[in-house]
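Encoded as structure tokens, the following chain is the form predicted on its own, with no partner shown.
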Amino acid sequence: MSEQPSTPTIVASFKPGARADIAARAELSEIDASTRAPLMLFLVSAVLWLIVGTAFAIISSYKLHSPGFLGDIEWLTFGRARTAHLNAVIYGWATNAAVGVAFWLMARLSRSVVRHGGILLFAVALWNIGVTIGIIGILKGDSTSVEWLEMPTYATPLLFIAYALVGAWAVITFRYGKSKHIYVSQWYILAALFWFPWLYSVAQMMIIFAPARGTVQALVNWWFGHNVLGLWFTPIGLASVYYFLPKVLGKPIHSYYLSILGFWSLAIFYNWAGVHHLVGGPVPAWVITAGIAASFMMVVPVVVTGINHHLTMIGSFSALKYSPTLRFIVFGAVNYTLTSLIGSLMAARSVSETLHFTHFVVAHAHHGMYAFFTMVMFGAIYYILPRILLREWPNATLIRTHFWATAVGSMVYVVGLSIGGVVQGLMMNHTSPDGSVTYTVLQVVEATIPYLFSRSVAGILITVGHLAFAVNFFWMLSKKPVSQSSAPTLFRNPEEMELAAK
């Protein structure tokens, strides 16, 4: 990573372009500075949302194979704990890290202090609020049984104020940014601050608030369902993968135009991906066409993208040994190439027949958002961290437990039940020569069972990961502040490293 800023040496200081360097250092410290509370704020709630995501993910996926776990406790049903679980995640960590990291992002490079601090303390409290009195109604058996929309119609408006003051600090800061460019990050943040409050809007209003009819609200439903995780998440994550890849590395990105190709092409077919998820349902066959024509041409961003990283690493991949940051951006990167052309093969009618109504489903959802999204986020707050706090993380080991346990974790977890779903969707469609069902449901259950405690053991890995880096998250709150003159390891960049291992 890049370094701490220090007191330069007198040769250094007679080096052309040293005064222009430290004037630049001083500038981006004053920024960090200007973000810290707010800031905090945001990754703190996050944190404490994933503890809080993480439990309730236990106690749902345990029930799939084991029915009767915690059976007498009405707020703790399979459908109640998986749903407060699905609405902890997306809406509590998540969408507090995306706003957190995304604001930091924007005033970093828009050069911009934080103006109106306030705006964005008074939003993420009341985010936060609204979240909790969500999650407690879901809970209490209120949820709207609608995907990714259960929170109570009383705990909505909240989020949308509160998303509103997000919003509205997003354009004072690039309203009055210094930076005479315009890098693809902001591209993707500005993009991902105007379509959520969009989708989501709009989705509350058709489906909650004044229903529409019949099949429309399916449409609706999978439109904002799949968008959220590729217009709000997706940009958030790829626009941190464009920040920090370079930046840890010390070096461009390979091509801007190739990440501007990418930005636009997602732009363009993403809205329309979704309704692929409705292959075989009552809905108009060229609504269906267009869906999987849209999936099919999300190809070109995600190798676009793909390509654009993958030249960007090479040569420095042995930097991901003394990059904790690194290591999680790429696996992330990694992730969002493969689930995206999962996604993609999952368009085809003959595919969808086979794999729509089954656990498949559920992994490639995970795998876009946890595999990638929330392993991206992991990664930026290694790095955003120390230079907010001026702190070194307290123990690599908790670091490097985080990732293994994650990353081995989410791995079992995709495959596990990606191969228990494709297992469920070819016993679910096979006949017999008469045209009779060949398998009850009962031995399609009993099939999956394996699979199923796969992700349970997935689980407790994953469990184990978050519990390490909430660990050493709280720790590093509690430890002093390091002196300028002290170079932590982290903030060392890598080639340093590796000559200094020599």
Given for the second form:
Amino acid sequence: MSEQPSTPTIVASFKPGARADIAARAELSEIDASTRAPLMLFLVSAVLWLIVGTAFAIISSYKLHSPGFLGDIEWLTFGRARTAHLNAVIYGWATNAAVGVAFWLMARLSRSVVRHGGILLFAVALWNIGVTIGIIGILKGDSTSVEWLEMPTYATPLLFIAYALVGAWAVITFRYGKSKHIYVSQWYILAALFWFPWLYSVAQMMIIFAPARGTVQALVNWWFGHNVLGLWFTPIGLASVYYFLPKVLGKPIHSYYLSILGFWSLAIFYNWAGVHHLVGGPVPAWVITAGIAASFMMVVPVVVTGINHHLTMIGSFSALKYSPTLRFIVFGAVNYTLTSLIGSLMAARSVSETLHFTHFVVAHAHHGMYAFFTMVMFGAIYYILPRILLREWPNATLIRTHFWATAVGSMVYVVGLSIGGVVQGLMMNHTSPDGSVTYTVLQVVEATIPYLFSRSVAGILITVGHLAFAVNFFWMLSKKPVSQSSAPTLFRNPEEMELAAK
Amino acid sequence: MNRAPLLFLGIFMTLAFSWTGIVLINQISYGKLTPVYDETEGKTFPLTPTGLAMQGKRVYEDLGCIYCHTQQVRRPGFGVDDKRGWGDRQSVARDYIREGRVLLGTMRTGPDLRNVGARYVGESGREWHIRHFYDPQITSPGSIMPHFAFLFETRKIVGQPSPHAIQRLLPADYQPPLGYEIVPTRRADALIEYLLSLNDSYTYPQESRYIVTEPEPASETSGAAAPTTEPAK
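How about the form predicted together with its partner chain, since we already have the form predicted on its own?
Okay, now the whole complex, with that chain kicking things off.
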């Protein structure tokens, strides 16, 4: 995915003697600068929501093994705290980060300075007001109890408008870009920006505003719920991997054709996969069968993309020592492959019989949304911020703490809770030779408590990581810019790590 | 740039495909299911819930019970829902057509509640729910279900003690100070009414058209014995 500097830029015309790569960089700086105001708003809100979401996460996790904790506070009851957590991290942290990173990538790859930045500023403000109102609504008892769509009706239209503005903006930027070529990352971003509002508006209409009858709602719910991951977060996560991996390594992505195959197979199969959430449920069997088939087929895009990333990475693993961006991105990419393959397996009827309705699913969701997506976003932010603010990350130890605490924390989380889920599922379904169930629900609950506890430990580790990140982030904002531009964000400072020409 | 229209078409078509298949076709094929009138029973099923039960459903939604409880029974032979006494038959689409919001749920930290109204019945059922909500440790020691004592009010007895006071149902260390009583709020009453109403034991004559008839995984149900009708926990 190497970009060719084509027509001379303004800078190059002023200084014809300048090397092409310097000119290209100057153009990038110009583009970066134009993204600064809206991007900073997106990222600052994302980081604030990350902290809020983490606080609710710890509270909910703790409540699940020690239910008396804060038990008399109605607005913090498990069902609400957990929901506030989900909405804060999905619509607050992840979406703000995703849109921020996506539009920065879009501006760079389209080689277009940000026009109409005001639209974005307005959109980001509206979005965050909407999320705030939504979460307050959930805490005070107005949740809709529709998974992933819990925000009350007085908040969601704001989100929709904000989103439409971002989408319109992206199309404008793409149309007026100077780049002749559509990069892989751009496919993913354009697709995601187009898919999300469709999913969101259909789901809102058919479940909340004009509810469909009976379990059609459940089909819409999981068509939406799963596709938010697969057609919104995953494409933006992958777009970031496709951009940053070659960028930081200074070599092109292994195979363009694999990228195409990966993209289209994802687009076709992921769509249908969501109904595997309803295996054994009161909906037509053929839809579920189709969902299971699509879930299996997801192996194709996952393996193709995984191979492509891995073959790009191969021979360059030593770079992980220097670049925090690379560390987070590679960690995320590896977990994308793992969680997706596990997900395909989970859809099988015989596996689902045991693991459906257990903590395993929760572990899996965090494997995808955290160990893959969130880690990739962290990596992207480590790369972008110095270029936007023209200053370095203040402290490498904080970055290291961030990486290790979240990497180890997320693995403890996923492994511990997955085992807990397997134990739960096996015990729930276990029958004695006489045909009766062996364990009561209370015995199953008791057996899972150590694993629920391991999740709280993991949560504390992750919180430490997030605090290190937030401190570094806001510390950086308060620093003075340095004069020399595009300083690479590295633990050390080897110039060759930074790609000279784009 | 000239490939952009093609790209957009592809992006559009892929989602349109699943939207049609998962959402549209199903809305057309079974989105208009109607209740069934049973002549022998003289009633229409599914039954219409009472107003109080509907309010209780709102409480169920706002407190997030769905994150620990499902309301869907799997068919005998697929999981052990029947053996746990959660329901003798699989939940079918028609069961849910009277519900403004369908609360199937995806998590079973606690038991399935689709037929909880068949397990806790009448006055004794109501009393069990009161004790359980006040603190699940009373009825189910070791439970991780949160307590919902905030759905009850401890208040000073003015004049006659309330006939609705519930402290007599609670163990000694939950008793209010002398001269005080504990009464359920309207939300507690509504929620309990809702739970008492959850009962899908009626079997529709021709549900098989819409029922999920999953291919029988004859051998792959790992060691699970053939469906029996034993009562269970």
